[in-house]
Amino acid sequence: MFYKKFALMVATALTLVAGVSGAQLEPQLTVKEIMNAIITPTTGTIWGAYQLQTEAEWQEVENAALSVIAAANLLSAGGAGEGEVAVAEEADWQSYNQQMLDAARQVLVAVAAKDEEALFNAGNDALYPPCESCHQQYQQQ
């Protein structure tokens, strides 16, 4: 749980700094590092959320969605790996990233309503498809 909060804080801070200064930040993490440290654990939390009973359980899912949003902001500029900035400029990359962002926002709406069916739909119908499509297209590059 600590790593998720830390990743959220770092990603959020980077996003806020970029927004406040208006400057384009140079990526400091590779796409793989962003995926392994932020996206994979947080999407796992969203996809594994069912029979939520406590405020803490709902809060964990909300934090996961916020982390996905922060990571999507980072991924929109690409990563620090060779060629990752150029790949992030591709229309497909931007589309998948936007779909992931939109799905995370749907998760937030479901969490606010404490609606498990909407959460399930947001995770499986909105979040999973762009993740899988992006992996199929870009993971081997």
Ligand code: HEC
Second form
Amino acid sequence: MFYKKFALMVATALTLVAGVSGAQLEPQLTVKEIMNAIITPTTGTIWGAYQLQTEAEWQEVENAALSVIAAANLLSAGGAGEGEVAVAEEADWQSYNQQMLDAARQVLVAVAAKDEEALFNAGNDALYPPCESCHQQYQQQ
Ligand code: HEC
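For comparison with the form predicted alone, provide the form predicted together with ligand HEC.
Starting with the chain above, the whole complex follows.
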């Protein structure tokens, strides 16, 4: 009984320390969930953007790019699935993820300039390749 209480106290203290130092956030979503819930719909919006006219249409693409950045932020810590934190510590994982994040920033630049050609190029030349590279290396068939 005492030990149980003690263990609980230690766990609480550790949580507090982690909280105070702002250490590693604990992943809540698996990589698959991040792909399906955030990456797929947002990249669909970016790749599907065509003949944008209204402010709202551009805003939608901007929000999609911001969401890709948020997802990349999550993916840099890994996912909640088994082994998904360890794999995210690999240099290749970080590199593909960073390429995706940089691509989303290029999308933001294109949106700010309301430049549809730049948006198209960012989507095809910058945003798509890291998906392929990361999947080839890390997605189990
Ligand atoms: C840093 C690595 C990484 C990057 C970058 C990445 N993915 Fe993924 N993705 C994965 C991994 C790993 C899986 C396999 C997850 C699983 O099956 O558990 C996956 C799976 C998927 C799936 C399949 C989900 C399912 O239900 O099986 C889709 C769709 C997907 N990714 C889309 C994308 C798109 C689009 C991009 C680029 C914009 C992208 N991903 C970029 C790592 C990545």
